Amino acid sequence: MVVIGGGVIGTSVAYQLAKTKRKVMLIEKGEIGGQTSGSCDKAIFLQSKQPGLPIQMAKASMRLYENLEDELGMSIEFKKNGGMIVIESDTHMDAMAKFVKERKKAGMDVKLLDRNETLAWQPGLSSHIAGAAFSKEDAEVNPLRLSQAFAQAAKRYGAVVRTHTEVTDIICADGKVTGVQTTDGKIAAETVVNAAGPFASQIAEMTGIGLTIMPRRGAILITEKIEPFIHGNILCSQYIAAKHAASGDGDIPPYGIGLSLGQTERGNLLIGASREFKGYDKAVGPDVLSAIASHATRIAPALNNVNIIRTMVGFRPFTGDGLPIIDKAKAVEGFITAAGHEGDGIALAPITGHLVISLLEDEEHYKDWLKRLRLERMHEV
């Protein structure tokens, strides 16, 4: 079996496949975790997910995270410190009260905080904010280390990991996958898992399949190392609105700006983020970066005194309906897609590996979820 893509999704899938004693080869065109998984924040937000299947999947994935460091034998910097969605204006409080109510109904431990409660938990925020939605279920992880830990664990179970190797074609015969062509030669395989994230459409096109996965560009500012600045991770209500907006939606702010704020183990702040449809162009202009900084410092004025040392840009795999594609192709036997997680790839990485196994083995445990994904998606594979 060949798994294409060495980010958190591809490495999770490769790990779970290798555990079943299948012969697995993971192919990554760069370094493990070097694409989207190495250019994003570190938040595992559950409350940002939509009620229904998205939250159910995220909660199941979180249960897997609880013991993942012991299972993988490597630190992934997993911490369950809670998460907060800041509300800037009193006019948004009613909408966020509904947001909280819906997530409570979906089984989440989440509550609405007033201004004083919010500032007591996050004193670095501006006194003008109205409140926040807070959940102690939200957590954080280092996505680069997570990708590397999955890959190393997969290798211990016998998987072969080939980096700096690009897939240039999917070889098919009589409607079935027979292998892949790479920059380092041909590899025979009866099953190929397309876990190439925002590049998944390009891989699918090699089999004649059209996937509705678009790259949605995002930029993040990285600061110098400072003393602990926040507790857990922070989003703002504008971030949630931008996340769930469709392409061309006129109701989101310029560049899709919404605050995401986290802090690494070493003390660097990760300040985001933008959301733009610009193809695969990584050249983000100073206007976008300035807009991210301006929005962040309005919510957390203390950031004005912190130096930015660099930026990073990545692409989220956007599907349009907020649901990943985890399914077998109808037209090409042996071709499986596990992509399109948008900004939820970090949260859903552990469960996605299990879902692919369930897809292959027709396990009852996740069979209903896979069926619901097919029914709720607005696209076919």
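Keep in mind the model is a prediction, meaning the values are calculated, not measured. Residue numbers count along the first chain shown, from 1. Throughout, rigid core stands for the largest set of C-alpha atoms superposing within 1.5 Å between the two forms. First, how it differs from the form predicted together with its partner chain.
- Taking 2 Å as the criterion, residue 372 counts as shifted between the two forms: its C-alpha moves by at least this amount when the rigid core is aligned.
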Contents of the next structure:
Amino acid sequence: MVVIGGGVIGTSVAYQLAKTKRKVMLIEKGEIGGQTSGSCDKAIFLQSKQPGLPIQMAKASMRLYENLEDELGMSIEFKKNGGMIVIESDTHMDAMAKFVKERKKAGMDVKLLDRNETLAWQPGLSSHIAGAAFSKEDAEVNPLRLSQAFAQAAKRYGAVVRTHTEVTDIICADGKVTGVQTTDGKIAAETVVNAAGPFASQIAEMTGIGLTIMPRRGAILITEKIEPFIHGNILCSQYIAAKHAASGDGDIPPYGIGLSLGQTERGNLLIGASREFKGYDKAVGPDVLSAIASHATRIAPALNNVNIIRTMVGFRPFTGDGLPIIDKAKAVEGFITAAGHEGDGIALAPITGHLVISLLEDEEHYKDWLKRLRLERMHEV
Amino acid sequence: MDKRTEICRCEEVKLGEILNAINNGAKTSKALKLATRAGMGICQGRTCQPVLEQIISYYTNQNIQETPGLSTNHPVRPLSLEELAGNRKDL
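And the form predicted together with its partner chain, for comparison with the form predicted on its own?
Following is the full complex, with the preceding chain placed first.
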């Protein structure tokens, strides 16, 4: 079997395939975790997901995270530090009260905090903050270590990992996959899993299957190391609006900006983020970066004197309905899609590996979920 | 140099960690950065990158690449959030 893509999704899938005694080769055109999974924030937010399937999948994934470090035999810096969605103005309080109520109904531990409670938990925030939604179930992980850990564990189960190898064609005969052509030779395989994230459409095209996953660009500022500044991870209510706004919705803030704030174990702050459709253009202009900085310092003025040492830009794989595609292609036997997680790839990486196994083995367990993650739903809209 | 020699001073990455990463398949300075944090600190690899390239070349029998393996990105020098934000009031 061949897995295309060495991000958190591809490595998680390769790990599960190898663990269930399948012969696996993971093919990555660059480095493990070098694209989307290396340019994202570190939060595993549950409360930011929509009630229903997105929250159910995120919860199932979180249960897998609980034992993942032991299972993979490497620190992934997983911590259940809680997460907060900061509400800047009183006018957003009603909408966020509804947001909290919906999530409580979905079985989540979320509560609405007032200004004083919010500032007591996060003293670095501005005193103009109206309040926050807080959940102690939200967690964080180091995404760089996550993809490395999955890849190394997959190798221990016998998987072969080939980096700097690009897939140039999928070879099919009689409607079945027979192998992949790469920049480093041909590889025979009866099953190919497309886990190429924002590049998954290009891979699907090689088989003639139409897959509309669009790259949704995001930029993040990285600061110098500072003393612990925040507790857990922070988003703002504008981030939620930007995340869930349908394209064409009038409510999207300029550059799709909403705050995401996290701090690495070493002390660097990751300050995001923007959300734009700009193809695969990585050249983010100073206007976008300045807008992210301006938004962040308004919410946390203490950041004003902190230095930015780098910015990073990546592409989220956007499907349009907030759910990934995990499905077997009807027209090409053996071609499986596991992509399109947009901004939820880190949260959903562990469960995605299990879902692919379930799909391959035709198990009953996740059938209802997989039905809703089918490729065909894209054409029914 | 021995295994305790510090290669990346900003992130305090030692030669031993670099060699482990090479044994685990890293072949470029970007792969080393992702695996060990070498080059991720305040100097953004300005100090350690040439050493990383030489270590890779020595242990993997590759020529040193013409183009640097670590990408540069904004900002060119550290810049405070206040300076980056400017005084924009629109967001």
